[in-house]
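Coming up is one lone chain in structure tokens, specifically the form predicted alone.
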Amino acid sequence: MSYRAPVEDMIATMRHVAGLDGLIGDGLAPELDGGMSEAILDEAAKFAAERLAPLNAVGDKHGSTLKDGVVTTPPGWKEAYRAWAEAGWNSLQAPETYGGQGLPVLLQSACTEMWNSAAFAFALGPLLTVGAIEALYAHGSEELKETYLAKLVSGEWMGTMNLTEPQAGSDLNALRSRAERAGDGTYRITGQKIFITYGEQDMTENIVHLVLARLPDAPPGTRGISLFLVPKYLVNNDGTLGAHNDLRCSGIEHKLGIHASPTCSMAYGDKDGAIGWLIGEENRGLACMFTMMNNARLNVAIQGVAIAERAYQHALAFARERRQGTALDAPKGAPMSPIIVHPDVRRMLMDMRAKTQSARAISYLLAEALDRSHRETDAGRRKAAAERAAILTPIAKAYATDIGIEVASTGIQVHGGMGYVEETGAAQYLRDARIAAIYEGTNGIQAIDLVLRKLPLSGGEAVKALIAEMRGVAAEVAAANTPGFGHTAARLAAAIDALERATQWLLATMGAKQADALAGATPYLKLFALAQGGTGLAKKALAMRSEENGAAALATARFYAEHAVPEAQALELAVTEGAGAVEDAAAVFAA
């Protein structure tokens, strides 16, 4: 089944939910005025459908292989990547000073969705490069920027992120990789890293690794971590490639999904130590790396949207073709009907569609907030946008990736037994989707981050502002008095009330009994996402009522409000009254 990027819904979500028109109207994205967004997305959609989508099954079947230290990507991978980079897709968001186009994060996010829908494993490499560019641009020395940024921006070279070690997963306190000062301004890096996406590959001539390591005199814990740029090949003064650095890929993982993406174990310093350059200040590397990680968390949220969209399209096409049983109103003796006429199949497809679009709404809202946090000239508005982005980041990352898994699983159910065999391709989406809820901070960690670090921003006023916006949308739906909305206004209002009560409870509880607050962190994040996603879909439906696709937007918003949003009340109870059950579970694990 071929992939067709949902450009119309992307544009509608950018305009009516995320606020693209406001960005342009406020003079913060003048480059997207005059239909430029539509033109760029149309071209991206063609490349995604024609060049990348055909590689998805090929990559899954062949995978990437390691032999004698060399990683070989699947057939067609190198050629597609080079065509993608030459077309300028790697440089959309990058700074113009180094050859980028300087376009908004919001537009980049829509394109990123297309690359990941078309070929998830392919898009992972460029995703890390975008983050490396941002971290190096924000924290690197002028010399490092001049040497590396233009090559990264053009896509000639790729970037990676090296955090995880065998003994240190999400807990960076346990990090052991070492950095020794060489006395000439460089450092010698030794240690092992695991789960390094595209740590070795044959698509670019050089790879720029961003590596976390400790100096000998570093303080303990995360306060003693520094960030280093460690290239695969050293770069000569004239920009040509020199000697191979003292690093190697020691193995690649055999994974449930994303088979074509080489997930590498990396060994640094088998001989004299890999040569590296400090990014930012000594012992301040985690702050630099978080620049990259926050970028990655938005992009991983987009991955969740992307895989859900692809699974939905696949299931929809199958349901239109597969014939089983007869429609309820079919005459006696009628031939078998396409399964899409059966109510429960329609329910599953609408569930997939509505959840995918709700995740898109939240993710694009985050992208727009990031744009404002970078582009606003007024300090107060810039701070408000940054806090809005901070709150939405864990929500988008966790909710959208959970939705990717859920929608892909439902897609298999739509296929029935045919979905469980690899022949139809439906199973690959579920296998690929599963990783997104784990990497770049597991979804449980995202929930903890939301409750402990993001809710208290500005004394809780930042989250209250988001809730007030949602309440305004619910009121607009009620005032519209449009029969097609059904119970949308009431369901949204009830969910927002539940979110507000749960928020107040958490803010009051965190100081006195943090364990109780953390016990409800994951259900709270989902509660927030249901309200935010539901009001996003409703806002889009309100704006599109008179447009050609208005009826579909209205039906989608109503379905989500009446089928997904009612879970909000149960989630509120889990947040505010469920901590005791979590504490009592200690008896289960005592043995």
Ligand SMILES: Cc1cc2nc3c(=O)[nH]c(=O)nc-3n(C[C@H](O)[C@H](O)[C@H](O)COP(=O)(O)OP(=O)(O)OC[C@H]3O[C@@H](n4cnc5c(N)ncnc54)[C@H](O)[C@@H]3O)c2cc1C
Second form
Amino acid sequence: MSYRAPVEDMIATMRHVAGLDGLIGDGLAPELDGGMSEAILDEAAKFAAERLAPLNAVGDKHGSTLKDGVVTTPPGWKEAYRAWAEAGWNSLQAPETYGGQGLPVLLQSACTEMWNSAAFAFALGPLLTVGAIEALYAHGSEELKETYLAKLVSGEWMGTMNLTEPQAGSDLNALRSRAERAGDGTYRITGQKIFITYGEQDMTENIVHLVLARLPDAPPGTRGISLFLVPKYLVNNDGTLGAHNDLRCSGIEHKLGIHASPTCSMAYGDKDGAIGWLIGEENRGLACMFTMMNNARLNVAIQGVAIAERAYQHALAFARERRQGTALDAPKGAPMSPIIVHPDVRRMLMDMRAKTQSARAISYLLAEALDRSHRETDAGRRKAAAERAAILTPIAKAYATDIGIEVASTGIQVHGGMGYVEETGAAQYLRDARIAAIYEGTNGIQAIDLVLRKLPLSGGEAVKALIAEMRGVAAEVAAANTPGFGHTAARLAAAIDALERATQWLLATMGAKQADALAGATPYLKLFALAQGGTGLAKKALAMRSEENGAAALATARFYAEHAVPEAQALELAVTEGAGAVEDAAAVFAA
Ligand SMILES: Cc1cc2nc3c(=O)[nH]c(=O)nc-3n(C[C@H](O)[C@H](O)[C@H](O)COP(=O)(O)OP(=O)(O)OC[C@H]3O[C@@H](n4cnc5c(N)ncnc54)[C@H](O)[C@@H]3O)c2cc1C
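Okay, that's the form predicted alone, but what's the structure of the form predicted in complex with the ligand?
Then the entire complex follows, led off by the chain already shown.
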């Protein structure tokens, strides 16, 4: 099944939800003035459809393999990667000083969505390189930047992220990998890492690993973790590649999905220790890694949007072809109708469409906030944007990746039995989508982050500002008095009320009884996302009333408001009155 990038909705979401025009108007994205976004997205759409989308099923079937320490990616993978990097797609957001194009995160996000819709397992590698570039650029020494950044930006080398160890997943306090000072400014790294995405591959001649490890005299816990750059091949002074570093891939995982993405166990320092260079300061590595992880969390959110979009397109095409039953209004004896005429199939397709677009709305809002947090010249505005991005990061990551799974599952349902067998490809989306809710901080950890660290920002004022904006949109919908909106204004207002009450309850409870606040963290995150996504779609529909696609935008916003948003009331009750039941679980699991 072919993929066609939804460029129109991407542009509409960038403009009407995420405020692209405002970004340009404020002089913060002059590169995108004069229709540049459309031109870049059209080109990206072609590459995604023509070069990457055909790889998706091939990658799933062949997977990556490991033999004698060498990982082989599926047929066509290497060639597509080289063509992709040579076309400049790896460098969109990267700093211009190192050969990048310095374009806004918002534009990069739309392109990232296309690569991931086309071939999720392919796009995952470059996604980590983007994060590595950002961490190195923000925290690396001039010498490290000079040696590594241009090659990472051009895509000649790829970057990886090495946090996880068998005993240290969500809890990095337990990290054991060690780093010894070598006395010459370098370090010797030893330890085992697991689940390292693209830890070994045959697509680039060098791989730049960013590795978390502890110095011998480091304080315990996360305050004693440092970040190191550990290249697969050491780099000579003239930039050529030297000896193989003391590291190897000791195994790759057999997984539910993303078969083509090699998930590697990495052994550092079998001999004398892998040679590594410190990034940032000793014992401050986690802060540096967070630069990379925050970027990666937006991109993983985008993966959720991407897989949902692909599953939706696939299901829609199937529903137009597959014939079963007859339309309710068909004359007696009429031939079987395409299943898209049946109300329940239409409901499923609208559900897929609206949820995908709501997740896109939230993710692009986050991308715009990140752009403002980097580009605003006024310190106060930069801080406000950074806090907005901080709040939206866990919401986008968890909500969009959950939507990826949900929409891919509904896609299988639309296909009936043909969805459950592999040949249609619908099942691959669900298998691939599942990981995004787990890596880059599980969705449960995102919810905790939202409640404990993000709600209290600026004494709760940052969240209040977002809620006030949502109220403004709900009021505009009510004032528009457009019959096509149906009950949208009322549903949005009720969800925003529920969000406000749940927020106040959490802010009041987290200090007194943290366990109660954490028991409701996941339902709270979803409640937030429903209000944010619902107002996002409504804002887009309001702006598009006079455009050609206005009716579809209106119908989508209305569907989301009337079918998804009402869950907000139930979620509020789970947050504010559900902690006792979670506490009682202690008795259930006592044995
Ligand atoms: C395919 C794949 C690719 C990956 N790629 C990378 C990579 O490139 N680099 C890398 O470093 N890692 C990578 N990972 C690892 C991934 O980030 C971890 O699996 C993830 O962070 C969760 O850690 P864990 O598996 O140890 O689960 P655990 O931390 O053991 O969590 C198990 C469950 O307990 C919950 N939980 C844990 N602690 C708490 C808590 N305090 N409160 C509430 N709930 C909690 C979690 O939410 C989860 O539901 C990858 C994993 C996979 C499967």
